[in-house]
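Only one chain comes next, encoded as structure tokens, the form predicted on its own.
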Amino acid sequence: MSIPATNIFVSPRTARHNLSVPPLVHMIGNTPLIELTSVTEDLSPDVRVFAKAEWKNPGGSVKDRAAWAMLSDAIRNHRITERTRVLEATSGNTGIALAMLGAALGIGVTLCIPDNASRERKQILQAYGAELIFTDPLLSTDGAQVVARELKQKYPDNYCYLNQYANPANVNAHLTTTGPEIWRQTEGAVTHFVSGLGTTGTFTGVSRYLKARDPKITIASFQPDSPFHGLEGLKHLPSVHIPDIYDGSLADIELEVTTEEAYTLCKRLAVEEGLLVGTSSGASAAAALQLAKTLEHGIVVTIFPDGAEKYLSTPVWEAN
């Protein structure tokens, strides 16, 4: 894809660079841990399933954690100047988090995003004032990463490319916040952790923390069962570039989830639990239940990355 020739430099507004910590940063993290009680009725009575309600973050997703960790690390290390725009390749949620934080800090944000991102995601990003570069939808976020790298190479002084797929701060965000929260909220009783694979930052960071606290905790990763799926934010690793931050050695169990299973769980969570969640959250529930059905006892924890408000125009919510 050709690199756009316009809008590559920082707008005058960016020069204000208010780099003090925005108040909304204090709203990131410490999300509720919600027990699922209706969709779990057919499980052993000694098995309980919980989900972290990450849509409670101010940007509406788990990606607020990684976005702030990467952005604050770049600021501390002087990778952002008055002439620098933040650059990222995203399927949506990390972009929304960066756009939100960039608006609060007065830092320009340029996002490379597949053109098939949901209408709601595009609208939210535009509302925050982010510059959007739409990339080939058939190449998913791999294609968006290629365009972002080309921009950085062509205009090295104008962009700080955070690269969530290779940035250790992505992992560290979950090593220092999400993992400890799960441990604290379960009072150390968690026996199984289930996480989807996207950038793999959540999976790697949380798993490392929990394994360090208790090596007996079972770690389960999951991914879509096919390269062609409808689960935004999740990756079918055999068919894409594997993120540099991924640590596959952490997984004791590897699961697969179909798009249909995820969509079904989204609808069940809405009508049975009163939880209106996104497709990756439906996939997380499907994977957690898949594992929980094999257990006689245990405390299973998974991540619900976001809510449904960014997906209401997508097929998952079409009438049956």
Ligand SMILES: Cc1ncc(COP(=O)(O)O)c(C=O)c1O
The other form holds:
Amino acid sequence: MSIPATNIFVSPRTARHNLSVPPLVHMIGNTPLIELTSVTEDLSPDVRVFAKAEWKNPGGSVKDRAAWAMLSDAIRNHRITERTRVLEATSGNTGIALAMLGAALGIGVTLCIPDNASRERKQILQAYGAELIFTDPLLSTDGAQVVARELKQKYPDNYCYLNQYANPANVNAHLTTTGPEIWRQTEGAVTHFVSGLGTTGTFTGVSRYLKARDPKITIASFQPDSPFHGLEGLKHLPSVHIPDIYDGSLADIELEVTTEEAYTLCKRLAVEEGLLVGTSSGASAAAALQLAKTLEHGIVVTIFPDGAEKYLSTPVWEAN
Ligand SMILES: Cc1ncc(COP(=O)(O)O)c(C=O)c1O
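Here we have the form predicted on its own; I need the corresponding form predicted together with the ligand.
All chains and molecules follow, beginning with the one already shown.
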């Protein structure tokens, strides 16, 4: 078996152990595209809905793609030295991905994280050895970004701030992996792409790729319908700082999803499809179905960003 030796950089640990790209990097991406066959029963028979099973990534979420793209870009551009720690503001999944990759590479990771992130997320981050700085939950990830920026300003040589909200590598991750995978897995037959907005990297990257392949593909973005939605990873854009990487011109349709709809779909996906997914995946399914119900023909693809494990102590499952 030939193992790709990418050898794109030398980090402190790789220098000592003479390793190249950590093996787990080869587990990122190429996730299954799963057809939803039960929650779609009411749809026109010529409409099919598929979801990318992003919890199959080694860190358990879609953010492994963006984290590796940003980290490898920073390493290639010599922004990480033996003295530098990687710094990021994150509501959780990017942090988990960076903590995992940092551990594998021997690079220290410091994360500014709103204090209301779920207990399971905090435990996972600590297990990987990341340093956590808890920020004001009322200020959400906007507040975490302010703290991260202040740290970087105060100690410029100690931190490499990746800033996923403004980092083009976040978009590129999806332009070069998630988008092409969807195109390949549907053999170019995808007609509609539905994506939630967080940092907006997934939406912007995948949509840009698909529109370039076939401008007739309809792109739908969706957001929670209110600022206090509890759908971790998603943003209600009118009430937050709009990410620099967001390209709203890509959306042909803009949808809204209520927290209740997302929770209902989480439960239906579990008992009807056998898919135990996170709340933003429930929201993705709700948005995809909203759109699919209006169609007579079509292949609708959405993203299921993560699994349910990290949310089992949160209201969506506690109500059971
Ligand atoms: C669970 C979850 N859903 C959705 C998203 C949104 O993805 P993106 O940041 O690419 O917009 C994220 C991002 O952190 C997430 O963690």
